[in-house]
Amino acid sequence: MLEVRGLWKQYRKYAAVQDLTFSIQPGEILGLLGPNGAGKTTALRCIAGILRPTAGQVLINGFDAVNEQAKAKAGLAFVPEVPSLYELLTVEEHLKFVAMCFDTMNVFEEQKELLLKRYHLAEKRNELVATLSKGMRQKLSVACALVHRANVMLFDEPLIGIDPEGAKELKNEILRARNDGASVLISTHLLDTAEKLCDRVMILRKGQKIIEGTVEELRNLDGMEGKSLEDIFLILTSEERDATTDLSHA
């Protein structure tokens, strides 16, 4: 499972993330929502270990992401918005390299063939990453995240640049991971997708969590009855509204 406790990320006088606390249980998908600049990607990068938090703690399967980094990352998969891939490796070599990094070569052959087929990369297996289109790079990035069978999964705008068929398969993959007991955190601007895919949502504004709960719990707020997640999001993130509400235990 994933636990985030009092997470801060400060850049001199600017706090990109402020006192963020939440948890994701095994078999649960949490949607991370917020306007541009709300701190979503910064939070994800702190959780993934790419950025060092200014304060607070991230626990992945009970391991501290800063002080027990290797153990924490062993169960973690992160799919960034913009894939960062090794362009002089072939598609198959890239998958193998990731499996070797996580010491999961014992399941590599089975996982490799499954993922190559699932993301329509089989015909590209011997092609250099440098030759792939943007959409194919995104699919390879997702496949690399899944090759070591992580049980804590982070996705930053995972559907950007993927064709409709690939997007549908990725959503199915996320649901499969959830059903297999993974803890999944998804940052997205696609609110209709978040409403259908996520068990709970958390909305950030200016680095702070302003609300957390199921969509139904959000609809129980004053004035929100019958509204879509998009309408609720726009109301709660408006500059005129200052209230902060935590519905995670409602």
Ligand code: ATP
Second form
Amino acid sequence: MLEVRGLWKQYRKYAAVQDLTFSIQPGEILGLLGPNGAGKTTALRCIAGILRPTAGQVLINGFDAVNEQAKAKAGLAFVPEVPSLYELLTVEEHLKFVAMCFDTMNVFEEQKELLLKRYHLAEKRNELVATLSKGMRQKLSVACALVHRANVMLFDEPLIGIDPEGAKELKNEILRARNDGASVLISTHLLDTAEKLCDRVMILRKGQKIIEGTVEELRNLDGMEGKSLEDIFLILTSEERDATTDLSHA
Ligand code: ATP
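Now that you have shown the form predicted on its own, what about the form predicted together with the named molecule?
First the chain shown before, then all remaining chains and molecules of the complex.
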């Protein structure tokens, strides 16, 4: 389970994320949506422990991400927008390195073969990461996140740069993880995908949450009946609209 309470990230005078509170239950996918610069990546990087929040608290499976970092990170997987990989390891060595870091070597052999096959990396297993194409790097990044069987999974724009077959497989993988009880947070600009994949969505604008709920709940807002998530998103994030929308008044 993931709980985020009052998360705030300040860059000098600029608040990139402001007072963000939400939780994701086991077996739930939350879509993190928002225009460019809304604060999605900053929020994900704070939750992943890559950035130190200015204020607020992140609990991963009940463990504080700052004060109980090792325990919190044991259950966490983060797939960044731009894969960050060790260029001079082979594909297989990379997976093994991640499994060793997370102390999951007991399931490594089984997991490795499954993931290499699923992500079409088997024939590249002995190639250096430096030689992989952009899409293959993305697939390896996803495989690394899955190799240690985390139950809180963060994906930052994971479908960009992956071919249609890989994207379909990844969506299935995310659904599989959800069905196995993972709490999944996925940032995306692909609103059709978000509508199909996510149990709930949360829209950020200028660092603030403007709404959170199921797509059905969003459609129950005044003037939103019958609209697609794309239309709802464009209305709610338009410059003219300033007030945040509380679903309890819908
Ligand atoms: P996109 O959809 O374009 O990826 P995003 O929603 O992920 O955008 P962020 O990358 O989180 O947005 O950026 C949020 C805001 O914080 C932006 O205005 C960005 O310029 C600012 N920002 C991000 N990193 C820094 C930094 N290191 N120093 C100052 N400002 C930053």
